[in-house]
Every structure is written in C-alpha cells, then in structure tokens.
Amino acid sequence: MQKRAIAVHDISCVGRCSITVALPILSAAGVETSIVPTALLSTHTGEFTGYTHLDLSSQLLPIAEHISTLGRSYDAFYSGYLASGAQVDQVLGMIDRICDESTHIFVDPAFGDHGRMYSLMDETMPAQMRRLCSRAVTIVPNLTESCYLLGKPYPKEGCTPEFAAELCRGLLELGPENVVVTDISFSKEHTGLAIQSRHMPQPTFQFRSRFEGVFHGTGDVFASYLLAGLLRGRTIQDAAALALELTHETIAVTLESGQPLRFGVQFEKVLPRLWQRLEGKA
C-alpha cells in the first residue's frame, strides 16, 4: 500500500525550502503527501530582505479538524518551520487529531543555524520546541538547534566526538526514539551527522567532504530525503546515509550550475537518483 505523509511547514514563494522541498521529494519517493502551511512568506529569510510573513496559526486546528473527518490515516507527520513558539500548541493539537499510534512523528526543529536563531524566531522557541520533540519518533536538529534545545553553548571553536555524543544523549532524553544531528564536523574538511537511537550505547558518525559556501534549504532537503528513506523501509542508519549522499550530490550539482545560492539548492536534478536508490536500481 502506498505510504502517506502530511507535511506541516511554511511556504516560501521564492527560494527552495520547507514545503516546496518536502512535497516534491516525498512525492518523488512514491509517498502521497498532504501539506499544511504554518506561514506564508514571499521568500525565505536568508539573504533576502523586505520579505512578507503571514502567520497561519489560526488555520492549523480548523484544517486538522476537517482532515480528521476524512477517514484517512498517515504513516508520517512531518513538521518543520513554525511561525512562532506559540504555534507548537496548534501543532500538538494537530497530532492529537489526525495521528494514531502507528504514525511516525518526524520533527525537524527548524529555528536556527550557524550558532543563532533565525531572524523571525522568538525567545520561547527552544522551550516550546522541546515539547514537540518529546512527542516525536525521530528528530533532525542541526548543531545550533541541538545546543538551544539542551541549553548548551554553541561550540564556536568546533565540535568534538564527546560533545556530539553528549548532545545525542541529551536529545534522546527529551523523548524521541531516533536522533540525527546535522552539521557535525570534527575537521574543516568534512561535515556530516551524528546518529543515535535508544538501543544504541553510542552515536555513529557519517561524513562527506565539505563544500565552501552557505546552502539555504539543505536542512529541509536532507530531512526530506531521510524521511523518504524511512517510509520506504530503510533503517535510520541506512536512511541517513542515503540522505547525506543525496544532499551532498544536490550541493555539487548546484555549484556546477553557477546559479545564485540564495535561491536554494537544485534538488530537482537529483530526484531521479532518489527513486533509483529507493528502488534498488543504483
């Protein structure tokens, strides 16, 4: 039977991120994907100014109420960028209304990067996002978000295996079964992941060569590839390896194109590769 997911993210009209990334990637993986927008922006908030921002909090529960009458179940509930910390209450209410015990709650706590929170985030976001992470099966924070979630200082001089392991342990204590921390690096040449599940005594690490530059939307790209792998039956380790490989390839083809990076990475060119890998043809 075809898998079904619901993606709860913002819509940025210009700039590949959030729903405009999650929907095509999950669809290309053969997952029927419904969407619920948390906010409407003219562009994403990185390297653009003058953008518009419409908070859609008032619509989330009415949408969920209507969806709950349709008799549909979801294999995954995928949350990403939220318009505010207060919006977590609406998202938790959505989970209560449209998810059941079999739904994989997948949380990308998208509220910061590079050691700071995004420009539109309020100071309540880390505490509120901890509440959402406690309901999750899998969470995918980056290094910055992991530090905020646990109240730890961001390691400006670089991460260590010991600090990464400490983050994973702390994040598991919030409640999820699986933790994948992105933007982990023990050298300037490589970047990658720390992965730990409840049954694992220590995290494992996966790395790829680092590309120079700021690549907007890659967190959403990675998380969407990861969820696609999980929904298609991959283990957390295998799904993370697939997502890291495809994200690395996505950045490479974007750099080859010479297009402005602020518009996001060209994941569209890698979607055939995603399908081939999931079908065991590559």
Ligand code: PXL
Given for the second form:
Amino acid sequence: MQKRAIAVHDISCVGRCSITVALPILSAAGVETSIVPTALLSTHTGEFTGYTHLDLSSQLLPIAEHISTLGRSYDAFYSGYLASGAQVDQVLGMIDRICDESTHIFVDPAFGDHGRMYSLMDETMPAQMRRLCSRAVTIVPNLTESCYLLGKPYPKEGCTPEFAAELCRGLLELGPENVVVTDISFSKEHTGLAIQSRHMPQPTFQFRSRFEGVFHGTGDVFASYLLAGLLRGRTIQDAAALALELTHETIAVTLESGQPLRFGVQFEKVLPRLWQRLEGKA
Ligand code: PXL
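For comparison with the form predicted alone, please write out the form predicted in complex with the named molecule.
Entire complex below, previous chain first.
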C-alpha cells in the first residue's frame, strides 16, 4: 500500500524550506502527501528582510474538520514551522481530528537555530512546542530547540556527549518514542546526530564532516529525508543514517554549484539518489 502523509508547515514562496521541501521529498519517496500551510511568507526569515507574513491559524481547524469527513487515514502527520506558539493549540486539534492510533506523529519543532529563536517567534513557543512534542512518536529538534524545550542554556563553548545524553533523556521524558537531535558536534570537523529511542539506555551518535557556512532549510531537508525513510520501512537508526548521508550530499552539491546559500540547498539534485537508496539500488 502506498503510504500517505500530511505535512503541516509554512509556505515560504522563495528560499527552499518547509512545504516546498517536505512535499517534493516525500513525493519523490513515493509517499502521497497532503499539505496544510500554517503561514504564508514571501521568503523564509533567515537571511532576508522585508518578507511578508500571513498567519493561517484560523484555517487549520476548518481544514482538518473537512479532511476528517473524507474517510482517509494518514500514516504520518508531519508538523514543522508554526506561525506562533498559540498555533500549537490548532495543530493539536488537527491531530485529534485527522490522526488515529496508527498515525506516526512526527514533529520538527523548527523554531530556532544557532542558540536563538527565529525572528518571528514569540516567547510562548518553547512551552507550547513542548506540548506538541508530548503527542509525538518522533521528534527532530536541533541543539538550539532542544535547549529551549528543556530550559537549558545553549552550550556556546561546544556540546559534550554527557550534555547530549542529558538532552535526549529530557526530551524522551516529554513523551515521544524516538528523539533525533541534529546539529550535535563534539569537534569542529564533524557534525551529526544524537539518536535515542525509549528502550535504549543511552543515545547513539552519527557524524559526517562539517561544511563551513549557514545552510538554510537543511533542518527541513533532513527531517523530510528521515520521515521518508521511516515511511518506507527503515528503523529509526537506519532512516537517520540515510537522512544524514543525503543531507551531507545535498550540501556538497549546493556548495559545488556556487549558488547563494540564502535560497536554500539543492535537494532537487539528490532526489534520484533518495529513490535509488530507498529501492536498494545504490
Ligand atoms: O527552515 C526553517 C524555517 C521554516 N520556515 C520559515 C523560516 C525558517 C527558518 O528560518 O524562517 C518561515
């Protein structure tokens, strides 16, 4: 049976992130994907100024109500960037209306990076997002979001394995079965993941060599590859390894192209490899 997902993120018209990343990646993995936009922006808020922003909170419950009458069940509910902390209430209401016991609730908190919250975020976001993480099966926060979610100071001087393990433990205590923390590094040369499921006593770590620079939208690209792998039957460890490898390759092809980084990464060039690897052909 073809898998079916619903992706609940903003639409940033320009600058490859959120829905313009999640939809093509899941589609290329063979997953039927519905979308619900949380906000409409002209660009992402990372390296642009003067962007427009329309909060679509009022649409989420009416859309979910209608979808719930269509007699479809979803294998995954994938939430990402939200317009506000208050919007978490609507997203939880969507889960109540659309999901059943078999739906994999997959939450990318997507509200900050590099030790700070994104420009448009309000201070209620971490506490509100904690509630959404409690409903999830899998959460994919980066190091910054993990610290905000747990009320811990961001480790400016660098992360240690002990601190990463403390984060994973705290995040699991929120309620999800799997935690995949991105942007974990114990040295300047490498960056990667801390992964822990509820049955594991400690996280495992996976690393790749680090590229210098700020790569907008790579959190969304990584999370979308990860969910694609999970929906295509990979374990959390195997899906994380595939997503890390493909994200690394995506940044490499982007740097080779010399294109400005604020427009996002060239995941389009990597989609054929996603398919081949999911089909066991590469
Ligand atoms: O990639 C995360 C993201 C998604 N959506 C919007 C953003 C960002 C990061 O800056 O600004 C609108």
